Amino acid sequence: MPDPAAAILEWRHGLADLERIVAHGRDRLLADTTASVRRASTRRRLEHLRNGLGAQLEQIQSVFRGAGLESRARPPAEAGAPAVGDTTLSYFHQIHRDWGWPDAEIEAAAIAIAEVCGKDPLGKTLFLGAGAARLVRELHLRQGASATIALDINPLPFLVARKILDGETVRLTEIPNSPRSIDDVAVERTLGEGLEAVANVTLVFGDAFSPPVARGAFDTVVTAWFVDQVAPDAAELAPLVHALLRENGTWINHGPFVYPAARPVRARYTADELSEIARDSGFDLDSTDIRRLTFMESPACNQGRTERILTFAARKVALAAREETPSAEPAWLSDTSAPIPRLEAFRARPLPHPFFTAVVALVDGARSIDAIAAEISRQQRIPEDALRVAIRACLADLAREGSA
């Protein structure tokens, strides 16, 4: 990451935020139980939830301590009520899905990918945005990866995955949003039970959009459940994947098209648009599959959904004109610590979103993308890593339109 120490400090702050949220939530549950609840079954449910919240927090603290990370309260100037959906618990249910629930969802994904990949081994493989990393494990073992590097910026899923990939188990409590029964209000599981250690899988905390790896070094790049939720614009992601692959290397994509509300409408691509983007970026689509798969259906929860999933294997082909022409990307886009010049393109047209306005207002000829991310993070308490990706995409969009 551009600033590892800052990232680690933010993880410690996030853990402290979680501790405050849990303490407040448990106090409210205790007050509710003692003040007004007379039905025995309801009291049992609230007590079970309160105990589960406490157990879950202790387990998460243990995972962080195992990595040498203790919580640290934010400075008074940054303190306040932590936002619901604290980043420490981002993708928490995916950890349970990957390592604790029945294997049906992961198995279905692995089968869909195997069908488009054929029998050729994956070789040296890179996962962008690997999440809780169960699919990393399965493809590494099943599809003949010689070595796998998986990137993500979220701490808890990788800290759990690293233990399980090393042959350990992790006790972790799931608290479903819509439990099926009183006993399902808080379910403690042993994650990774029965799974053997796996060699040659490296988990790296790193930015998938500025990956700390050599270009042209990989036989396979995998983007699973990534293009819609994580990538700001698939049209910018595809050339990056192309650059990471060796000649005739393979891009494997697997995921739905469920975009966040903040994504610009122009970048909410459909399956056929994504296929076209891949071709325009120097790929031949060898095999494509679309099927409806179950997604995030916990055995303890009433909720769950199905998603229409696009899976493809696309082979990198030469783009002679592109390879002969030096990249037109400004240096300050590839080096996020470099100053951003005062470009007229940033102010030459109405801006499509308040976030664009906030970013452009901070472009003063001296600030870099890193500096703007730090400033907005200070103001809004949004993680800098997430901001850096969004700011880069915003400025790249404005610069591209300004040069058109």
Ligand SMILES: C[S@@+](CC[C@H](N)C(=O)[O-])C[C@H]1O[C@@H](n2cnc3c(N)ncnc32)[C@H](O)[C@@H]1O
Contents of the next structure:
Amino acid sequence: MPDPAAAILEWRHGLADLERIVAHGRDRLLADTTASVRRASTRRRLEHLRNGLGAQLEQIQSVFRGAGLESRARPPAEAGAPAVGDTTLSYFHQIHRDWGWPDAEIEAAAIAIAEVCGKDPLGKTLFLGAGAARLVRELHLRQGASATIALDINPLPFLVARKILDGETVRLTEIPNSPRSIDDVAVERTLGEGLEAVANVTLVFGDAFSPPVARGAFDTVVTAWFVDQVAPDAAELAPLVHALLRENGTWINHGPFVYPAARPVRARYTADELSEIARDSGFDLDSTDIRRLTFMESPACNQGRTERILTFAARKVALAAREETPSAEPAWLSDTSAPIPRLEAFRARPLPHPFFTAVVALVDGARSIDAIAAEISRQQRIPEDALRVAIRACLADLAREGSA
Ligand SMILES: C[S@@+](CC[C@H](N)C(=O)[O-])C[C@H]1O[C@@H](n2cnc3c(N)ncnc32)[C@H](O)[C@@H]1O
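Based on the form predicted on its own presented above, generate the structure block for the form predicted together with this ligand.
Now the complete complex, all chains and molecules, led by this one.
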């Protein structure tokens, strides 16, 4: 984490926010129950929810306490109205999905991944944004990881996962937003029941976009339900994954294309764009799969959804092989002293900018990029070096559009 002390303080503040919100919510439920509710079943539902909220908070406090984290109120100036779900409870339902619900969703994900992976063991494996880490466990055990490091920045899922990976169980109450029945308004579960401890899985609080691990050290990097929801731009994540892998290492990606509202449209890639980004970033897509899977369907909740999921295993291509690939760039672009041919593409109208017009007007079949730079520099007193870069970019653009 860039600033570990600040992160820990924020987790403690988040816990204090939650304590405040739960206390307020429980008071309101009590007031509702005593004031206006006559129906016995409704009273029972409200009481069950009130007790469930209290139990859930105590269980979360206990997990935090086990990690040496006590709540701490924010300084008065910062204490606005915090949104539950943004901090302590973010990805809370994933904890239940991973370790408490029937295994169907995890099983389906593990199978889809196994099918693209083939038989080779995963070896040294890095998970980016591992969440509650059930998939970490399953891939580590089933796909032959020799050692796994998982990164995340969110405290509660990792603190619970650490206990379960060590062979303990954790009591935790789920509060579904659309319960199926009165009993389902708060469902206390023993998470991780029947699962044995797993060796060689290390959970690290660390930023996936600035990962505290050696580059070129991993046989496998896994991104699951991560690229769309978390990475600001997959086109920037792919080179990072490439750098983390050893030569011929494998990037396993599994997830849908459900972007948060704030993601700019240009970075809301589709499945075919993500595959292309992987190829452009130095990967061969050995195996891809698209299937529709159930997502976040709690046995206690009326809601749940299905998602169309892309799973791929992409192999980091040997750099030497890439370097041997002949450049698609025309000679007159790479050699700035070579004459530029009068291509059809340069006659395109309208041109996007007056600078393009000025450059194209000087393309006569004899002039080179250097010669055009010298001419414009003489006319407009702009340094030739800067012009050369701009002219090259402008002609490359036109040539690319002309050949598209
Ligand atoms: C949609 S969840 C997926 C979790 C998990 N991969 C799974 O399969 O269930 C995205 C995860 O990324 C984590 N995350 C968000 N930003 C992160 C960052 N900068 N570094 C590491 N993890 C991050 C979140 O805390 C969350 O656990």
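Take the two forms, find the largest set of C-alpha atoms that superpose within 1.5 Å, and that set is the rigid core. Everything numeric in this text was worked out from a predicted model, so none of it was measured. Positions refer to the first chain, counted from 1.
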* Asked: Cα of R381 displaced 2 Å or more between these two forms, core superposed?
  -> yes
